[in-house]
Every structure is written in structure tokens, then in C-alpha cells.
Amino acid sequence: MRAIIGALIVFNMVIMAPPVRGESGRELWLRAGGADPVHVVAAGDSAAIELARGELRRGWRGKAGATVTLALGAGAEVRGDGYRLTASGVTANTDLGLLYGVYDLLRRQRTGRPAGEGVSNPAYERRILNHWDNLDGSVERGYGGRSIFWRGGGAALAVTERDRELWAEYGRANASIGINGTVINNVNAAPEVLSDACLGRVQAIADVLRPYGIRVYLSVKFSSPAQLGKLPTSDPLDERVVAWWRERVAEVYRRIPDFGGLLVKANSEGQPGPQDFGRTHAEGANMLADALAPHGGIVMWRAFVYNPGDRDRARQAYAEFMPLDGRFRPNVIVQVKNGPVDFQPREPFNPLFGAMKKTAVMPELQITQEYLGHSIHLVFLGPMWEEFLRSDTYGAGPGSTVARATDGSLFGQEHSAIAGVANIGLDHNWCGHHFAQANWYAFGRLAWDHTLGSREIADEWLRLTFAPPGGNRAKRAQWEDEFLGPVRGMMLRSWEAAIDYMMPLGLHHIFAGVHHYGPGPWYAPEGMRPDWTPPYYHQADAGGIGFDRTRRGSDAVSQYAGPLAALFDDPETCPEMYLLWFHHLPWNHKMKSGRTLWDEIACRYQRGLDQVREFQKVWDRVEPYVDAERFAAVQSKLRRHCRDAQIWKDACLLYFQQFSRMPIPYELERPVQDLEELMKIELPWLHHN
């Protein structure tokens, strides 16, 4: 009786204790969870002002029947689409101004930060995603589902009530942490996007957008003339050329008065550029700024460029594009990936940033993970972005950061723009990943103030997206105690954790092919182009491992400004996080550990699995604070990542020890697997879209 009398007050204390609130992920960062009467004043009815009015009433979480005063005219100290905050509300110069600010309050009492008072303006102009969407649906390098914009051609043009307010859902959520612009097809561009069937639709998203204050842009094929305007050439200066691009340029302003600009991928890998007609890239770049110019409109020129002849694809960007600095127009912004190769899980920056000092440079970064686990990995970004946007480049000496070289504080740049590479799509949750929302969130954040740290990116996302509405106190407390603190710190450890067992100590591109999830260190099939291959990049042998960069090799060093060029050169002084990026070592060079090279490399993998699995478990303890729907997906997620980087390490270290001919530590685990098996791993999963 007495057990039957315990069971039966176990079972109703389960059944009477609150449930957590079942979550599929849709709401992101802007969650739903009780909002306390407020008057709002606010002086025009714009189309922004009624969004601000909207999310006052849907969200506030201050005094309950307060009235907050929304008001143009905040002075010259607030800048563009800045605003400040004070005791009574917000005040700006633009009404998207107001917005942002309306956004800011309402995040700052969601999660417990004082409202303060003072000015905010963005750190860049522009603040836009590149999504990489084709016009069939499909998504290069997205792992969240197919395309929120395109379905394909000829009926799936037509545009649905569903699609515009997929659109709007999308735009509220950008315009929440102050993305402006979206580049919203691929930049492996189709030319029928400038076709009148494909510029309806895309006159109809932006009609979606523009009360968030998001911009449409459109990717473009350089030969489009000839493709899609049945012209006999694309040259960027024959005549006939520059008059087919003013007019489609004026019939997409026509459609869409702010439309944002044009991005251009040429000349690389196989794209049409003006290198084909014997012209530069500030040729063909300027043609196209001439015909948006009078529109207001930019080009974003990509400088991802590589010839497969070349010693060193790493050196290749700088030295089609250094000769031209200066002979760009105003409204042309180069567009630079981070690193000199390509998205890999860590590279040092791009040495162009800091050395155009006469032409607008614009960050490209990654949030889709295509190098670092797509949608199954769960790795935070915001460090490495944070690495980046603060790494000196010493271009106008010491504290010339990439931040200030790009954001038009260093140099006085007309415009200033950054980009991130979307991870969104059609998948309920958006990203694929619970997690992988926080990468989202933090590249807005950090456009719009580049001085933000990781830990209070991490823990404000984290407090909107899982923080248990209300509460008392004490619950608040143990909230922060048991899951804000396990888990933001999770979330900060996850990049260094993920270079740790995928590539340390500087490899990169080690990948296998195609896919760029799995290890292929072997990967070099018969006829393709060397720096298409790991072993181009690693350059494992018997007398060591690591890229040659110093002068004595590549000379990969000379391009970054003197200090750091001699730093880098010398392995005693190069940092240990970029060793084999710049330098080709024996497998006995002593580390500053007191290892060998080899030794650290397998400790370093071995750290990185041995924190995965720590992952795991503080992903187990937190789960009475998770809804069940967001804790199995993600627990699901974290027992893939955990064998995935089991492999990694095995992989790896059986490679790379054919050449090493030295044993794996002893006090390290022994590999599990062979690497004969290994090497025939196939990833049928991964054939996304």
C-alpha cells in the first residue's frame, strides 16, 4: 500500500508540474510569451511605424500601461537608420530608425538588460544575406530546405498568399536584428533572373520586404547579353552591351524603385567575366555601376577568384585585384570572403582587407556551414566572425582592424556593406538545426555593431529563443544557473572544438570531395585540378606537413602588411592556430606544448572529440529547461556530431601517420575504425537539393 501511496503522489506531481511549453523553432528569436498593455505615440502612419506599433503591442514587457513615444528628429549624432533610446521611448531621423529602436527595447526587456539610454547606429550601410538559391528551388550549400523565393519557372512564378507571408515572416525576422538587404538568388547566377516573368516575382518579395527595410538585390551572369539579350557579344565596353544593361537596369527600377543593386560572381570557376573580352574586373564592374548609378543602386563585385595554374590559390584574389585598387567607381564594393581560400573552419583574414585603401571592401562571411558540419554540427560562429572583425591588418598602422577597414572608418569609403551567405530555407525551423538559428542572429548583430562579443551574442540569443516565459526570481536564477550558463558555454567552445577534430594547427581543405563534410585528406582522383584536392593543400610526406607560405616558398606572407608579414614568416613566432597554414614543418618540430608536431596534432584531435561528447552531456542535464520537440532534435543532432567527429579523428591521424611513421601518444584513445573503411565511406545523406 505504501508503495502504491508513492507512486500514485510521484505520478501527480508529474502531472501537476508545468509542462515546458512545446516548440517547433518556427518563431525563432522573436517568440511569443505574454505582452503587458502600453499606449504607444507615435507621430505618421508609414508602413515601419505601423510595424513598431505592432511588435510594442505584441511584446512589451515593461511597466504595464506605459506610454512609449515614437519621434523623428534625433540630431546629427544619430546616424542613418540609428536611433537613440530614452526614459519615454525612441527617437530617430528615419521611421525604419524607429523600428530598429522598437526592436532593441523590446530585446533588451526579454532579456533583462537595463533600457537604458543612448545612441545606436549601424556599423555598416548595408547588412545583407547572399542566399544561393537557383530559380528551380533548389539550394547550393543550404541545408535548411529548399528555396523561400523560387520554385521554379513558368507556373511556379505566380506568386501565393503563402508566399508573401512566408516573405513577411522572413523580412520581420531580419528587419528584428537589423538586416537591410537580400540578395535573393544564386551567385551562380541563371540569366533568365532578369527576365520580365522572373521580375514580377521578384518585384512581388519586395513589395513584402520593403516595410521592414530590406532591399532586394538580384546575382547576375556577366553574359546575359548574349544569353538572355540574344546579343552577338557581352563586352563590357562594346556600346551595344552598355545599352542592353541600362535598360534592363531601368525596367528593374521601373518595377522596383529601391531596389538595392547587382552582385557579380566572374571570372571564377567556370563563370563568364570580362576576362573573356581581354578586359579587367574594373571594367566590366564599372559598365555595370554606370547604369545603376543613376538609380541609387551598387555593384558588389566578388573577388573569389583562382586559376588552376597557380602555386598558391591563397595568393590569387590579392593579385588580380591590388593593381586595380583606385580605378573602381564609387558605387562598386568588392566583395572578399573572410579567409584567402574559401570558408574554411579557420583561415587567416583575406590580406586585401587593410590594403585597398581606395576602394570600398565588403566581408563575405559564411553562416550556412558548408566547411563545418552544414545543418548537423552544431558550431557557433559568432568567435570566428569576432577573430576576424577584430584581427589588425596594420593597413594604416596598428589597430587597423578588418572592422574598421571595411566599415568606411579607416578609409572613408562612400558606402560600406557586409555579407553573409544564408542558412535559411523551407525546413519548419528555418536552418535545419536549432543552433544553427544562432548563427543567423549573430551575423545581424554584428553587422549592425561589429563590437559585440561572442558571450553576449550567445547569451542574448539564447535567453529569446529558450528562456521559460515569466517566472519568479528564484526560478530565473536557477534557469540562468542550469541551463544559460552549460549551454552558452557550449556554444562558445564549439568552433575551436570543431577545428580541433576536423582540421588543427592551421590544415585546412582536407575535405572529401563534392560534399565538403567528411574527411578526405586521400582525395585526389585521377585528372582533376590540383587545388581541387587535400593533398594540394596539406602537402603531407615523409618530411613533414603544411603549406609552404613563407618567402622562401609561396611567399604567401608578402602580401599581408610588414609586421605581420614577418610574424607569419617565421615559425617561431607564427601564431600556432594558422603553423601549417604558412609553413611546411617535420613531424618532430617541437611545439610550444613541449610535443611534437605529430603528438599535438592527434592531442588535438583527440580534444576535439573528447568535447563533442562533452556537448552531449550538457545537452542531457538541461533538458527538464528544453521543450521535448527542440530537445530530442537537438540530441539527435549532437549523437551524429559526436560520431562524425569520431571519424574525423580516426581518419585523419591513420592518414597522416603513413607518412609520420609515428605512433598515436599512448595516453590518447586508439583509433576505432580502419582506414580502409574510412576511405570508402559514402554520404548518400548529404545529396541535399
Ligand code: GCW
Given for the second form:
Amino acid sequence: MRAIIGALIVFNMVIMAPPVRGESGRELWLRAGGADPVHVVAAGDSAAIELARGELRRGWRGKAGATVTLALGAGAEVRGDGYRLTASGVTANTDLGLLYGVYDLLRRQRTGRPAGEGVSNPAYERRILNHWDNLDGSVERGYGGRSIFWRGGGAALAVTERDRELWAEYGRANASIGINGTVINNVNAAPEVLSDACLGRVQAIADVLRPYGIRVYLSVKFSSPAQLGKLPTSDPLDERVVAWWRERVAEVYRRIPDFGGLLVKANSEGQPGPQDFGRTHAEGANMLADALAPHGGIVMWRAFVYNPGDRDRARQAYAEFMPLDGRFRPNVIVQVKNGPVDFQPREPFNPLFGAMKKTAVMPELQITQEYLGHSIHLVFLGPMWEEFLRSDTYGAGPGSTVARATDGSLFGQEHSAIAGVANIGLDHNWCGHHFAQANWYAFGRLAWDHTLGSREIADEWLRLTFAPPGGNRAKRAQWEDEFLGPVRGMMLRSWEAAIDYMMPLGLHHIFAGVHHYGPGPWYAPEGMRPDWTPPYYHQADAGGIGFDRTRRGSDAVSQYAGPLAALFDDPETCPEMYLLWFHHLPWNHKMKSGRTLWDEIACRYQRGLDQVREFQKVWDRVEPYVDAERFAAVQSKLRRHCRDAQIWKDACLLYFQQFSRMPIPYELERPVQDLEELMKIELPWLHHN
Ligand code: GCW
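How about the form predicted in complex with the named molecule, since we already have the form predicted alone?
In what comes next, the whole complex appears, and the chain from above leads the way.
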């Protein structure tokens, strides 16, 4: 009897409640699992078409035995690598367009959306990842492991089979979301990247990525002619320098005929640049552009410039670049970070957007969470990018959103592009945090279609990444109610939550140290550049808090188009989310809520922390719907996330209270830590001990 019961129990466990298969996250949003037979009729057999065929066979979930036609000749309505979904399959004007169409078709099947008919065109011509990967394999601001491209010089430059497999996996993931370019080395570039030895590896990477429609680009150091070429100068107007760049560029194209171009960080944070020789950014960029033009390459020239000693860092990119508008070659794109300071949790858009009308300008977003909790905090960046892309610059009147000012539709630039600083490394799940994959995904989707909403993107990503395979309609509905809804809600609130517990109401750059993770509004070591220390940004004193960028202050507001300048200049009309970005206000300033500024700040910190605690509950409740491996990984990250949000709240409130001298509103939780202790904590290193 006992044996029978025992057998029944075992039987039950195996048949009735199979343990949810562990998933490592390696497959990203492209998880395998179940395909129906399909016939593919295709126009040719190029590499992209072969990939498209393979994807259909591997993932078809439409009518079993259906025939899918992939055909060229989609007409003028389809632009670039866009495509049209039809009742019988996909049409496009390029092979790559067919591949993109197939990914869309399969995504629709997997997310339960109708197959749909209609045209989809890319918003930006170039949709590029920027890897801040150093040649030694480390990754600047990387939290997902070491570089997938580099591991050192010399013998370590040799390409292995494993490298090729990895790059192909990477290529496929990117192609599936429409990314078509990658800058494979850090903008803080080593001159050696242009050496023959390194170019061999670059060539191998380009060869692997080509079938996926991904072009390779390189970051270069402006002083390369002197450092690598041993010339006496790197002056962009010196003939020897011009000839040196021409030769190196020609060598790159000899190896990689479809090479994309160069990315340059010049005269920024100590990097060399044309100004070292009394030349302008335009003269420097144009010299490189002329070397690239015969080969069809472009220059992406970064506008991330600021000098120590300047009164307001936020004004500098505009001040330096606006006078150069119209002076750049058509194959130069000025690459501008979304905000005027530096990828802070929230910034207003950089005023160069919409203002530079005679120059191609491309947004640079940061996918890696340098200032948003590294790979520890769960922060979905879709809402931030949505807010940014939809911001109205008024550059050509109302409706001149950042998206339209950069995609070529408003100012008709020859090239359009968007870049995202990658969060990818050798970690098994690529990004360190399972939910950080959603940010890679969201970047690709928005680069293709900047009208997508972050809710739609989160929904899609969750379905692709977490939906259990198969299941009947009722099971699926249950999954949608109990997993999808709550987790999507958590994702959509996560960015605002992070702003609240880190830097609410327009506060920015109050991190301790150079790791940009933990709080440090007090941080100001002797001798450090003031614009690298938080007190420069928050300006807290007995009289109040915030950076005065009004007309009476640094006047950064005047860099925005008329209606916005007026809006931002007045604390009564300035959106509260940017209040302390633009204004220095007394602690008892009356907020829209009726609270004083101090009370409002305190409430925001509390609200942010409360949200993260709520996220822990949301996640614990969905345990039955997630495989054990990913469940545990996210649960443990949330625990640290919560602990550190508490540290943020306590540290900032106790520190600012020294100036406000006002009580923390009595209905809020009291701090649970001492400021003195908090000032000694070194996050995130605490976690690594
Ligand atoms: O955000 C800052 C980072 C630097 C980075 C720099 C840049 C690559 O702290 O690590 O350097 O911006 O964007 O150039």
C-alpha cells in the first residue's frame, strides 16, 4: 500500500506539477519552444534571406503547413530596410527588409497580436549600439560582465570559434529588433584600435555581423596620428595628418567595404581634440568626414563637452555647438546625449535638439544604467525615452518633437541616426539583470519606431521573455491577469520610482564618488573639479535648494525656444519634475500639492522607497509563473534594490535636513540609519564583499 501511495506521489509530482524548467535568460526575447511546419518561398538566397528562412522554420506559430512568401519589390511606400506584411508573407525592397519583416511576423505570433497587413518603415536610418568596451576587455560603465568583443592585445586578438558564435548570437538578437550598427569600442578610445593587428579582429567581427545587417563602426582617438602614426602633430589641418587618416580609413575599407564610420569624443573630459590645435569641432569633424566620404562612411561627433570652471555645465554643449550649425559636412552627425548634463535619472532634453537645424543631430541614450542603479536596480527605461523623444522642442514651431527634429522629417538632413550605450557583456544573461534586457529591447524597438509607447514595448517584451510556451486560452488569460498585468505595471512605474528615491523634482548628480551608484550629496573631496561634485548641482544651503538656471541665474533657460524658456523660467509654470533643475527655491516654497518644498522632497523619497517594497511583493506573488532560476535571480536583486533605496532616502533626507532644519513630515517613516554611518558606506562595493 505504502509503495503504491509513494508511487502515486511521485507520479503526481512528475505528471501533475512538472517543475518549471529553469531558464537562464541567455535566449533573451528569442526563446525557442514549439514551431509548426511552414513552407517558405523566397526570392533569392542571400545571407539575410537564408536567415529569414531559418527563423521561420525555427519559430513559425501560424497555420501549420502554411506557405510564406518573401518577395522583393514593395513599392515606394516602403523606405530603406522597411517592409510590408501581406496576407501571404513579407515584401520589401531589400533582403534585410525581408528579414526584419519576418521578425515582426514571428513577434506578432508569439505575442498574440494579429498578423496584420501594412507597412513598417524605420524611423532612423542608423540604429546603433555604442559599446564602451576597452581593448583589454573591461567595459566602462558596464555591469553585465566583460567585453564580448575584446579581451586584450597580442595573442588575445586571435579570433576563436567561440567568439564567432557569440557575435552571431549578438547579431541575431540585434537584427530581431532592427538594430543595424555597432560601435565596438569605447569612446574613450585607444589609438591602437586602428593598428593592423586590431583591425584584423574588427574585420572578423564585421564578417560575422554582416548577414544580420549590422555594420561595424569604430571610436577613434583624435591624437591617433601622433600616438599611433608617430607624426609630430595631430592638427586636423596639417597635410600629413590628413594623409594619415586617409590611409587608415582606406585600410579599414579595404578590409570592411561596408564599414559604417567613426565616432569621436573630442575635447571632452580630457580627451584630445581639434581645439588642442586652435581648430574648431567642425574643422576636426570635417577632416575625418572628408576621409570617409569617398567610401560612404559617416562621422558621429559627440557634443558631450564641458570645461572645469564654467559656471553651468548644462549650458556648454549648446554654447559650443550652436555657432557651428551649418558648418559640418553632410556626412557628419553631431551626437548629443538626451540631457544637457549626463544621463541623469531625469533631465530635460538637451537644447541642441530642435535648435541645430542645418546639421544632422542624433540622440545618444544610455541603455547601461550608469546613473540608474547599475545591474542591481530594476528600472525600465522605456518611459524615460518616450518622454524624451516626445518632448516638444518648438524648433520649428509646436510639434517639433525631439523625435522629429532628429529623424530627418523636420529638417531634412541627409543622414539620421540614434545611438544607445550598450548594457551587454559576457554575463550569461548578457545584461546582469534579467530586466535590463528589456532596456536593450526597448532601445531597438524605439530606434525603429519612435512612436511606440513604453507600455506596448514592456508588454511585448514580457510576453516574449516570460510567457510559458503553449497553454490554452484560459491558461493564457490567467497568465495575463496574474503575471503580465502586475509585472508590466511594475516596469512602467520603476523609472519614476528610481527618480523619487534618488533625485526627485529635478535634483541631479548627487552620487558619491565616481561609481555613480550610491548617494553622496555631501561628496566633495579636496581638490576635485567642482563640476564633478554634487554640491555644485544641488546648491543646498540654509536659503534653499536647486540650481538657478533662470534668466537671473546661469540663464540656461534661454537656450530653449521661446515658449519653453518662459515656461521653465518661472517656478509657477516650470513642470515640477524639472523644478530644482531650473530653480533654487526656499525650503518652504509652496508646491502644487500644498506642501512645502521640504515636505514634498521628503514625500517623494518615501514614495520611491515604498514603490520598491511594493515591487518585491509583486514579484513574490508571481512566483508560480516564473521558472525557478530567473525568479530567484530577480528576487535577490530586488532585495538589494530595496536596501539601497532605503539608503538613498535616509542619506539624502538626513543630509539635506542639515540645511532645511525642518522635521521630516511625521506621517513618514523615520530614517533607520545615521548620516555619519551612511557617509561611510561605499556602495555598490558593499555588495561585492
Ligand atoms: O557619463 C560619463 C561617464 C564616463 C563616460 C562619459 C562619456 C565614456 O561617467 O564614463 O565616458 O560620460 O559619455 O564620454
